[in-house]
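This document opens with one chain alone, in structure tokens, the form predicted on its own.
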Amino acid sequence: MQRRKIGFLIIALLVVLYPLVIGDSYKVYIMNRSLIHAIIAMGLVTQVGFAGQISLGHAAFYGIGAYTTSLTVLKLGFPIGLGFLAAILMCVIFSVFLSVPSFKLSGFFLSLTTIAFGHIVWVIIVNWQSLTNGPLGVFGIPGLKLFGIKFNNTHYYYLLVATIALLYLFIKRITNSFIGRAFMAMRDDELAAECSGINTRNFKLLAFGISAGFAGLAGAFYAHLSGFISPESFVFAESTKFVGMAVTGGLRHLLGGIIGAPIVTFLPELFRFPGWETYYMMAATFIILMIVVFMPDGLAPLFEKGFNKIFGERDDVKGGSSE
């Protein structure tokens, strides 16, 4: 047990020291983007991995969150904190409408519905120019401040790490409760879950709401981090990338989104060699494909096994109980 505490302490120190040791503002910014993506991937792990509700339209919620906080702060003069809250609430409200088709649809047909939703939102963002400024995007989005100090990339990094830690505890609490057991029962066999007295409609609404709220929060962070948003950031390809992050990390593992998002975000950066400008994305995509093919459970179980091998397993696991 003492060895495990040392292991967790080492990981915590590495996380805390990352921006100080790297000393490169651009790399810290890329890490911030990966942490924002991790928030979305965590929501997808909850919705898809635990509740079994497929979504390929999360770029829409990401965009709704980004535009909601930007417009409420710039046009209505709201404080940034209220802009974040409005972004989350707006995404949760839209998730209710999107979750209704899931009452009757599943699998391939539900995924098509979420794709259509994502495209509708993107078309609205592009064409409602009086509100969203259309293809030109929204400029001058203010950054976060605390006690009069404007956040830089390092400040955002620590805020995002703290946010992810809180969201992880939130998801862990849910998955270890009756809600998590209902999610997994619904994922494994919806009819059997209903016969057992589980109101699958309510739990589908909850799964969509949690996942959409996470995406809205991520969108708000992105808007205030970058200071500029445009429709190109919320296309369908972004939705598939978010799902790829969750799958790469592990769809049925609590750490799946947290591990998968930085890997998928940073891989293209690692292949940006001179002369590779045309091929770096192809190389990164090939590696991700190999991970998915040869490690279908994702990288999170591998990381967990490595940690247990180095620092020892939990006492309850040694005693024979499963996590």
Second form
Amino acid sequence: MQRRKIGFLIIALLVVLYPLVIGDSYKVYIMNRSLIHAIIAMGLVTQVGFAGQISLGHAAFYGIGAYTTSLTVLKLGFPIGLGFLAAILMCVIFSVFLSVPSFKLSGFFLSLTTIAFGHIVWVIIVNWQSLTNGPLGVFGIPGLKLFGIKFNNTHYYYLLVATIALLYLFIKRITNSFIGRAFMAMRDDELAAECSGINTRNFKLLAFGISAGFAGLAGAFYAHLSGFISPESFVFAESTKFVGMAVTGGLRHLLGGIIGAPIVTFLPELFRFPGWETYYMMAATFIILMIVVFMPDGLAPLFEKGFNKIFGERDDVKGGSSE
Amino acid sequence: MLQMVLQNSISGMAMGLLYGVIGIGVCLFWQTTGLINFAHISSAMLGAYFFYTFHVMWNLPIVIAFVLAVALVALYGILILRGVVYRQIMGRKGGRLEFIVATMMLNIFLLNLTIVLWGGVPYPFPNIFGSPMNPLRIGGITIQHHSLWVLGFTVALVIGLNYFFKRTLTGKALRATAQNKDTASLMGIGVEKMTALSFAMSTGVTAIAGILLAPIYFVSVELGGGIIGIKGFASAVIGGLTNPFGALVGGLLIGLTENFSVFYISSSYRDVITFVLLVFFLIARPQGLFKKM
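Taking the form predicted on its own as the starting point, write out the structure of the form predicted together with its partner chain.
After this comes the whole thing, all chains and molecules, with the earlier chain placed first.
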């Protein structure tokens, strides 16, 4: 028991000390980007892993969030906090549209619908030039400020870590409540779930809403962190990357998104040997492919096992994984 | 006016047939596995790149280069797609979700592999399907030689597939496998062999589509990562997924819709209209237009 606490303390310390030890502003910036992606991946874990509703169009919500906050802040003069809220709200509203097909479709057909949704949103972002400035993107999005201090990368890092911790608790509460049970029942057998009195429509709406809200929040963070957004960041390949992150981390594990996103982001960096520059992306994608094919549960269960081995077991903390 | 309509129909049909051929590949895969391969369009990219390597870089004759390229892609389908990805996931009784994600990652890996092997710069495709500079002119309508080649290939493919499925024993065995694996295996059909065959056919047909697409898209990674694969899925879904020839009709529908929406609405919203069509069909008629072959 005591040893476990030490383990958690060590991890917390590592997380807190990371930007101070690294000290390199650019590396912290990349870490921030990966944490933003982790928020989306967490949403995907909830929606895909727990509720079984696949989505390959999350770059669209990411984009809607980023554009909503930057346009409301720049054009309507909203304060940034309100911009964040608007981003989340807008994504939840759009998620209602996307979840309507899921009432009828599942599996491959649902994934095709979400791909189509992602593309439609992207094309609209590119072509609605009067609103979004088209392919050129939106410039000069103000960064976050608190008590007159402009946020630098380290500040953003701590803010993101705190946000992720809160979201983790939120998801954990949800998955351990009747909502999570309903999600899992719906994932495993929709008909049986309906027969047990679960209104699958409502829970699908909820699953889509939660993960879209997460993606919107991530988009808002991204817009204010980088100060510039363009449609390039919201293409279909990004959606697959998000799903890849969730799966690499572990689709059925609460920590999946949090572990998967930094790994997928930093894996290419590991292969950047001098003289190997052309190969590093290939090597990284190859490893991710191998993880997906040979380790379908992802890395999070492995991580949990390793942690338990070093710092001792505790059975009642099972992270809400169902199998 | 009539001339414009005819012109648009012809160019829309040429593109639509190509989507349809990709869709045929999707159907052939779905028939036996009940799965959609999200690395499907990589086969088209690989086919185009192999053909380019054999024909332009190694100066092999067109026919040999074509056959070699298609055969190599079919081999990839059997060895990598089936031998590694499909085997692993099905051996574990993995679900559709795992297959979707695995093939998507396979697609990204193949894109990066292609960039490493061939470089990211698009290669211009040689004018083996006729030069775009001197198209056929009938009345006021211009027809690219390439479109005629596409039509020829598609007709040959349809006749060949129809003969294969209806007249040969292997084709009948494949259809039986598609209908019911357990019964087929009770009838003495090697279900494993048939699955391998359908993997090879699916990737091979898509490779042909890739080679035919190369004059339009160049030999580039755009072929394997772009929107075109989704249009192949869309044409298969509209056609009903179980009928390869339905996919051709679906492809034609998409190609024509695209071309006329460019003509009447705007070229920038072309893809939106295609995807709206896809979503509409998925919701209103998920079983597609055609019955099982």
